[in-house]
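Given as structure tokens, the chain that follows is alone and in the form predicted on its own.
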Amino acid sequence: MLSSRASCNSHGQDSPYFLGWQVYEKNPFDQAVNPTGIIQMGLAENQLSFDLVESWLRKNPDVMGLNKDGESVFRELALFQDYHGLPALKNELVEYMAKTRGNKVKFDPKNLVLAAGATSANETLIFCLVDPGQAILLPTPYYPGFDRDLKWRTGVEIVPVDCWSSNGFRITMSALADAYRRAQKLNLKVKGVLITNPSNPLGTTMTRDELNHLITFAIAKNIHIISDEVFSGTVFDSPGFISIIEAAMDPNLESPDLWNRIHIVYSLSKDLGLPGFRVGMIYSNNETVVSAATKMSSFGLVSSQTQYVLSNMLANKKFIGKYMKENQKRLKRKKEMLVSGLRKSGIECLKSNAGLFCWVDIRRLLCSDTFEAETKLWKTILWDVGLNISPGGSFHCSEPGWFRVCFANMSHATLQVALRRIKDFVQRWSYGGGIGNKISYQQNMSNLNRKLPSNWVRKLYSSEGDEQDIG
């Protein structure tokens, strides 16, 4: 017998957001080896500035060799480390966080808790703030991983705050109030509201009015605010980024214990493109939360080697300044390439200024205004067009026909191929064929099998039959 958690299906892995990855992994695009494969546009990874990080590492071999001033620090790092984290890294992290926020706010390293990525940080914070059976409010559309990160092991419920395209999916006071009332009808005690700022999947920064609404609402309901700000360093266009900490400094929003109920989640996965390093963090002015989260962090520590390397990298202010500026420039250029290419196919995107993706409006290609039609379109784009993009339904979007399309995890040439495929698909749809007039995935597979060595093909597509059951 297994535990109920092990045998239940509440992880969220059956979402199209995750299923698209599984299909992609069985037939990944490669311009030379597999040119008809699926292009991964469902993964929010920042691969545009690896060369900058790699250049710094080459110029600093002592750091990678775990040396300091010519002496090895291997033994010091190899032995047990206190789960509070290396002071050097925490000191550099708070300076970096302040820099990404225009130095308009300051952070105290004593209020910082390290975690193995933002996934761990978010779950730990939920464990600290919310009991099983209680709820948090979460504006839609929201990152599908939250259904796993915030609910799976904690037993906490998510109540969506429905946002709409009519105002650019902005958060309103009425939407917050409606969600709170729904929670009450379900006998759920609301303990907080969680936001992503900049937004995943919208790629937009929150306005001061939105942040003021959230703070006013949190004060009135005596609840917490969790601000996931993992994309704060990816803001590449105006308007700029306003952290929840900066917004709370407004004297018109003062509340005796407001600071104890504002918490930030951050990581280096998106801004520095280092998801594999697993460096996340919680920032809170609440001493009890910091103490509890620090104890919990022993279940998901960041390796001492990783902390040592990154503390040295972040300490190089000249490099970090150059990296931030160049990375934002590259993100903007790639985003504009995607938006321009889609527009040539008659597809528009929500205006955005941050992130590694665009929120794309493909409603006109739906056969009906339903999420069933959206799923059908998603399957067609995945299997027949060969693009893994993420349908809005998996982000709990209130309206069918919106998709998140990532652009920072691929080369210029690969993005060009993706845009050509989209253009061809839209043209076939426009000229009378609709979704049904297409080259089938099985035809593509057959063509590919003739081009590639048989043993490689058998290995790659050994589970092809299973793919047909997805979705």
The other form holds:
Amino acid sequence: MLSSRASCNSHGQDSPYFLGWQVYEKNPFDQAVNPTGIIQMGLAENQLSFDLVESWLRKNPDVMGLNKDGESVFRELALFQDYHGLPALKNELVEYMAKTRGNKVKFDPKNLVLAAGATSANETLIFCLVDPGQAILLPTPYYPGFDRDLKWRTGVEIVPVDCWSSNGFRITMSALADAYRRAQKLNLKVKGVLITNPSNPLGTTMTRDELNHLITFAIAKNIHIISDEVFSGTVFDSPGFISIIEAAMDPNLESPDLWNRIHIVYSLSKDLGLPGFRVGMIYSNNETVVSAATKMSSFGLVSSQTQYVLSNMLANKKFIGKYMKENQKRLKRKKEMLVSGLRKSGIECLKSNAGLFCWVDIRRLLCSDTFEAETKLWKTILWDVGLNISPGGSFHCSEPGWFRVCFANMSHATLQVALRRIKDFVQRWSYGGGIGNKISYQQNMSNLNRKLPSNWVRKLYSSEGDEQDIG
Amino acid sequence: MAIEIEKPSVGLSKVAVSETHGEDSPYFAGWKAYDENPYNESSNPSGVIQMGLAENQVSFDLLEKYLEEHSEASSWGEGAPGFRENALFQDYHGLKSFRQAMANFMEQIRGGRAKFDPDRIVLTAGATAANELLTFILADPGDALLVPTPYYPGFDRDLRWRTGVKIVPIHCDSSNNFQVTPEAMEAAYRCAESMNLKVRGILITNPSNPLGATIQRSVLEQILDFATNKNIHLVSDEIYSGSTFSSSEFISIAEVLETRGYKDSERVHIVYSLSKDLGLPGFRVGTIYSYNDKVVTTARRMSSFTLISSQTQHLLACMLSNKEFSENYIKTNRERLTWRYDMIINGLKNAGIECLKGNAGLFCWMNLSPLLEEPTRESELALWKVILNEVRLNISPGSSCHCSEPGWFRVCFANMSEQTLEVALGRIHKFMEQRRRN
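Now the other one: the form predicted together with the partner chain, given that the block above is the form predicted on its own.
Below is the whole assembly, all chains and molecules, this chain first.
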């Protein structure tokens, strides 16, 4: 009775990435009322700098009350549904975006299209660039939400570009070429490559070499590059952030159509920690893309109330400058706390300089070098250790044993609790050893099965989940 | 000499380059003419008066008063938790308090004659998004939806552009006040079949845009029977439900389902929004209410692409939970719209122009067919251009609403002050007088 889109699994919600959230929600950690609950380390939110934003809002009650110079602007805002977006906001956004790129690039507000979050922006771009049945290349590991955002309603395919720990998961020319060939074998026409820079889940910024490879490749194959730069404001360490736009300014890469094939996605959800406000955007020098995307933004406009408040906040350059500095400082501190804490338990992280998470190497705790083993380990950590971390398999990582662990959505105290739990777990695991270890692990597993509701177990072990919601 | 082979420029999708966004219609072209020469009482008294935009500006003072007296709606009060939670809140279930408030508001509009379960409400950024989303869920690319004419021009984009779904019109005409008939629905269904299109649903707007009239209960029953018979979906866009001139005249499909004991209701879905009734199109507040569990679950997941700003959800949850405010608003808004409607109908009558008898909406459906040189679309567009360029009124020609009878125009009356409406009526009067003399 419903469309095939409605009946398929492409919303991707049956992945451990989302299932872990659900388990967390049923038993959430709270220092005071539920100290043995699950700690949420699977949600890449930035909660470290709210106090700064709150303080600004409190000092500017006029803005909140939708007043300007003592006059109410409520009516204008209530009626404002122009899909070109509030000019004041777009002007501020392009300045903010330039600032996060060290002012090495300049943006034109005319080329900026607003959308209800990067989720909406990414989908809209795909609708503009790719036909149903065609494909885009995505380096792995990648954000699980892409399986839904880029494929579900668009009917487009994703062909992964494999990246490996042997070179820090960097994108190589041969990996790109290999993915392109694989697409051709599957009779899929490749229309573009989508990168996330800084990377989710790696937490690293792309090198100039990687960016040059990408641009050269895109020119050679005559395809688009979408650069999802939502984490660009979370770069807290060297090396600095090089945007695709900056890389493309390299005179050696000059090509007649270059600026028509490069598109950026951005959002305020990660940098400013405001995912609820739904402020995303597309930036492109391709006039046709801007025109089509602008019309499509009708399906996901940003609330004019929110546009107004944020345009005022971003206009306060002193505040924004202070915010950016302080935010980066706090992110760096939290990340270092996580990395050193894990190191004390003998667990290493990929060296990172950005993002709200670390890419953690837990391969040595796998009972076998397989994704089945990774899933078992994930469940143990979720249910027995009480931490919701995200297994690499849900990010389409080619190697089992890597996990994304978020650190920016909790207090110091909670992070300490999490680190202590990990330490205890690793100790138990190490002391287990050999057969003894396996027996206690199996005991754990049967306890696990008894605890899990039966439909959960069915869903996790079946390859084709049925449509039933877990609840 | 070698011939240079030009490398093809990097291509876009078919959707991006198609015209299905529909923006080349006179409906939108008229807005452009207005934008270039907008009427202003003091600074541009001879400019174009915008009568092609269905906005409700008659009750803003009520909203402003509420906001002034309730600053907590626009802020988060003292202390941290409120703001933080709100700023982080991107749950596609939507704020529970807001869904509850919407359910109550929808019940109030229907005079309590239908009940709405907040857990069946899915939030979207406007009815534009809601209609597109429902289409993605109910139909596959290449399938068809039946839509009675005349219909809102935006549907051409909202229902078809990215979804790849087709619209097959159900033709209605003035012989019976443009009401849908079983014969017309059958004819449309057969037409779809003859084009090898699979019909997945029928989409009605009730109260109707552009007719400005509610659909009678008997007709709703016939439409529901037809949908049941053909085993297709029924989407009822009730975006103007709060803009009826009398509460009792609007019958929602929800009421029809109620009297049928909700039998076979999984095929029915209601679209609503605060853009028309509350006059807040900028805030992007739309909803889907479905009696089908699978549709609710899927729509919720899809709403990730079009969530309502949590800041706005918070504001409106406060406002609409205030029973005193919402009851007074609904009542006062109705009275003012009725007043405006009477004003324009009488003004047009004095100018010798008849309109379809309406009882809802922000516009009237005006009959200028006696003025046409020939009963053709071309004549209608010629007349439209004259009215736009010489009389300087942007009104919407029926052909842009896919009306099969030429000569009808939609004229909006709620998006301007009374004075401006007087000026517009004066211009129409003068125009008609000149016509009579010639």
